[in-house]
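Starting off, we have a lone chain in the form predicted alone, written out as structure tokens.
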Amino acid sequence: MIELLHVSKTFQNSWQALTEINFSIAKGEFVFLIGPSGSGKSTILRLLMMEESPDQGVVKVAGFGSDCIKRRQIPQLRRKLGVIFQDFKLLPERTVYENVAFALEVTGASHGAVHKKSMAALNQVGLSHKRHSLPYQMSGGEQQKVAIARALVNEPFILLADEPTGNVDPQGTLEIIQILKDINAKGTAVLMATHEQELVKKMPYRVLMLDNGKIEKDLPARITQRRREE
């Protein structure tokens, strides 16, 4: 579903942002991406929904490859992703509903389509009875669960986190861990990119950490063993 072969990236002033980074991610895993800050978390991130290239090797989404994908093909790939940021990115002048919404009308969803998935949305992050609401008028962790429920409307094969519970309380950010959970649970593949390693810790996922460009480890989900000691 996700691969990154042998890959590198290096950017102006011969930074290297990533070098010879391999590893996969397989439908419905849930995988943490920790690491400091400029560690090439949010490179790898900008990678897998094409807005970069790879100086060397080859990152493969969804059947596309990083070395052969037409820039036509590129908003196809990007359908196919639900991409979660930091700073939310909701437009100010819409509302609650209409941001979700607009995630389908720029991919010609009919009316009807567009209003029945942008509740389901909505209900799944527990934000219906705000569909009015503007950004404004809404906490930190609100703003999130909408810019969840935006990026789940079209129902992608995985979600990209990157830093989603940097800008939310401690509360917020419990609810938010719980939401991305639920959505796994359902069948989704999660990529959270994230320096809490406190949070981490608590969690039983895959853990990629990144050091320097490099994947340091590579960290296995520790469900299977936590069953075997139950």
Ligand SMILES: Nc1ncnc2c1ncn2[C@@H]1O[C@H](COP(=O)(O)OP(=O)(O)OP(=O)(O)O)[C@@H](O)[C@H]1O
The other form holds:
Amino acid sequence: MIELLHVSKTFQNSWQALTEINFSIAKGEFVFLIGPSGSGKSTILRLLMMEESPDQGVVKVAGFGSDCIKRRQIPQLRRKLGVIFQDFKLLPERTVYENVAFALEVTGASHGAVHKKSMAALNQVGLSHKRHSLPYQMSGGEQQKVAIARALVNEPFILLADEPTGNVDPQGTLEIIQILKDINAKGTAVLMATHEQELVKKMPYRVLMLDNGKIEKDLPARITQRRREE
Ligand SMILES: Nc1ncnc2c1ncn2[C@@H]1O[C@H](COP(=O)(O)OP(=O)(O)OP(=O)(O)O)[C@@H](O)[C@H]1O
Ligand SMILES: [Mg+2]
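Form predicted alone done; form predicted in complex with the ligand now:
Full assembly next; the chain just shown is listed first.
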């Protein structure tokens, strides 16, 4: 579903950002991507969105390959991915509902489908009652939940999250993690870059540890603990 094979990436005027990265993510997996600042977490996520291409190796996402994807196919690929960022990236002059609906309108969905799916996504993150609010009227945690709803309306097979709790208070962080767990339990894979070490330790999911552009460890999901939770 997602595969990086012998991937290296160097930016102009910088150190090698990634060196010989190899990993794959299976359908429905939950994976944390951790590592110090500058270790290459965001670069991996941008390679998966095909916003950047590798200097060496191949990135494969949902049947598309970085070595053969055409520029015009990139919007098709992006629609299969849900993406959320530390700074939410909501449209400031649009309401909560409009921010979510917009992601569907651009796909040419009918008015009825846009309404039904947008409301379902807002319900899923518990914010349908705030649909008429503007982003600045909401807390960081609430804005991130709106961004999650927007990421979900196109039913992506994976949610890519780049430090989604970086601008959210501790209570909001717990709520967002719970939402991501629920999304994953329904079958959507999640790849989450984060600095929240304590949180990662408490959860049973697989952990990819990056250091200086290399994968230092790939710790498997702790099956037993997950079974106990279920
Ligand atoms: N567009 C760019 N141009 C030049 N160098 C870049 C670019 N993007 C990333 N880099 C460099 O690549 C390396 C990895 O950066 P990246 O943003 O992936 O790290 P990160 O693990 O996400 O860090 P953080 O935890 O601070 O977000 C860094 O040395 C960074 O300076
Ligand atoms: Mg980053």
